[in-house]
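A single chain, nothing else alongside it, follows as structure tokens in the form predicted alone.
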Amino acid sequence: MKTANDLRQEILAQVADYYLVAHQNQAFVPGESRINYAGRVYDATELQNLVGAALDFWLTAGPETEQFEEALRDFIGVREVIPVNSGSSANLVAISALCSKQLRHGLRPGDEVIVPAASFPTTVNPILQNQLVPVFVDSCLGNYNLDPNFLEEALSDKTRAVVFAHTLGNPADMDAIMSFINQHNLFLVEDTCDALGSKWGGKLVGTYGHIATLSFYPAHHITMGEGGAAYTRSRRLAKIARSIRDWGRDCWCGYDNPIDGKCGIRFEREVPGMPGFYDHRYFYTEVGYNLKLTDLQAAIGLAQMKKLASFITSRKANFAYLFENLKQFEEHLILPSWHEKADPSWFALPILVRDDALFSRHDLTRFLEENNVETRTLFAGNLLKQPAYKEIKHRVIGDLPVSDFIMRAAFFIGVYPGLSREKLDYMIDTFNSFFKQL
């Protein structure tokens, strides 16, 4: 009679066979096959890990999640990683942690937070949700990051924090930003959802500020389908962040969820104003949510982490190849720029159509899309132009001309590891075809 382990190994072997038949990359047909700007890059290992976790049937965060947390912590080199169910949730957890009443000098309603106007919505939304006031500044042309030249002008006696993303994996000027942060004793949140592996001055972005965030949506450097993480050097912030992620409860017993609790005081917690003791697992010190990752996702993430170094190398190589071959069009296009201290782990290649070009962004992106080269606009552009943000309480510094230019004329194309040289050449040929018809 076969044991459970025998059956498990047979199932996983069949999963590997299934991958070869159903999931291996299909042949690329120029002009017919779609070239996505991003996508999942995986092999049989991800499927086997997923099915293995399903067989274990630990559906919530558990042993796989704990292993993934350790692997990501080792890669980034920080003390604490808090896995969550999305990058957006990671931003919510990070900002909410800084607003905790457990922090004597934490953020409070009405405090101001400096952000770039050209942002992804869920980088800014947690600021609004926590009743903080965003102060919008412009971005730099070419690298599309927060322009540090506006920081001093944005400062007021209510300024308490700076929050921004390293746009498309291109590091912001961390020397200038950290000088401002340290001079004025401010909090810093780095959104590195597009920038896993990017470095400034040899140091990973996300490790400069108080807390940082990641996303594992399929477009990003590694994927679990959904998923994200907050990470920090601070044990105190991490404990608060985990509490916010886990319904707001004070319990710190971890993923294994023992009946009696690791803490040893599960039934010895006193609630102020109530006689006797209360179960620590239902003692709440934060206003929280359920934002946990699942073990099914984490199992996929563990396989992806082993490929991360090669993914970063491929992204850099694909970016360099496209960049060099698109230089011939700089009369019409503004290609990305980056600081000499920056070592980007590129999410994508941003392109901006010059104002004096004989065509619009719409003309170019429509041509690319009609020829099966996928494009995306640079997220929300100037967030203040979006309908959802018309009535928010905020301040704005200047007229935001670069943010408007980004919204009007910027887009990006893919550099992800799933792009073969044949696909990259087709992308370049498609640009050539567009410019030949002008």
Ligand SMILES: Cc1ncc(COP(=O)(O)O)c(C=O)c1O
The other form holds:
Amino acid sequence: MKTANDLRQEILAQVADYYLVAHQNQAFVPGESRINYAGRVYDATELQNLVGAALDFWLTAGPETEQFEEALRDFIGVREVIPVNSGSSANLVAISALCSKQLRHGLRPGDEVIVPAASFPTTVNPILQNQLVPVFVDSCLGNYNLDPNFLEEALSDKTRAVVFAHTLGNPADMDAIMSFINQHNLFLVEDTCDALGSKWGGKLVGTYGHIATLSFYPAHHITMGEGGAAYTRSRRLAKIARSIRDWGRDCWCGYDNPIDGKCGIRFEREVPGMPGFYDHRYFYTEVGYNLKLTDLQAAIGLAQMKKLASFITSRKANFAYLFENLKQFEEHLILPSWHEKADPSWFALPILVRDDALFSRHDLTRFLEENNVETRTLFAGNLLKQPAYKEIKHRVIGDLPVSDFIMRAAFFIGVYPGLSREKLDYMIDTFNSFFKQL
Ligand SMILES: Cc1ncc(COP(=O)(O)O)c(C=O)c1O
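Mind pulling up the form predicted together with the named molecule next to the form predicted alone we just looked at?
Complete assembly follows, chain above in first position.
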């Protein structure tokens, strides 16, 4: 009779065959095949890992999640990684952790948080959810990051934190930002959802602030479908973040759950204000959620982690190739710029249509889309112009002209590792055709 392991090996071998027949890349037909701005890049290993995890049937966060946590920790070189179910959840966990009552000097309702107006919505939403007050500043033209020149003006006696994303993988000016953070003793949350592998001054972004976040949605540097992580060098913040992720419970047991708990006194815990003992697993010190990852996702993530270094190389090469070939259109378009200390692991290539161009963003993106080159606007543009944010409590510094310009004229195209040289050339040809017909 076949053992479980024999059967498993047979199934996984069949999955590899299935990948070859059903998933391996279809031929690219210029003009007919769609060139997405991003997408999953995977081989049989991702499918085999997923099926393997399904056969194990752990389902929730378990051994695969623990291994993924370790792989990510090693890559970033950070002490604590807290896997969660999305980048948005990672931002919620990160900012909520800074609001913990367990931190004597944590953030409190009414405290102000400086954030760029041109942000991804769920970078800002946890600020609102925690009753903090966002103070919106403008971004840099062409660089799309928080403009540090506005930081001093944004400062008040209520300012306690700065939160921002390294936009599309382009590192923000960490020298200016860290000097402001240190001078005023503020918290810093770095949203690196689009910037896994980006460096400033040779050091990975996300390792500058108190806590940082990642997304593993398919558009991002690695994917597991849905998924994300918060990471920090602080053991204390990590314990709080895990608790917020895991219903708010105080217990820090993982999936390998010893009878008396990792604390050793699971059933002999005293709850303040309650006579006798209470099971530590059901002892809550945070107002939490359930934002856990599943082992099915983590198993895919483990295969992706092995490809991460080559993904980053490929993103940089694709960006460089497109950038060089789009320079000829700079009379009409503003191409992205980055600081000499920045080494971006690009998420995408952002473009601004100049105000004096003879065409609008709509004209250009419509042409690209009709020719099967996918585009995206730079997320929400100026968040304050979006209906959901009309009535939020906030402060704003200046008129946000760059954020408005981004909203009016910016879009981005892909640089992800799934773009072959043939596809990149087709993208450039499509730009050429647009400018020829002007
Ligand atoms: C900068 C930034 N932050 C946060 C997120 C949210 O990540 P998720 O889609 O995994 O919730 C995204 C999503 O693309 C993002 O680009």
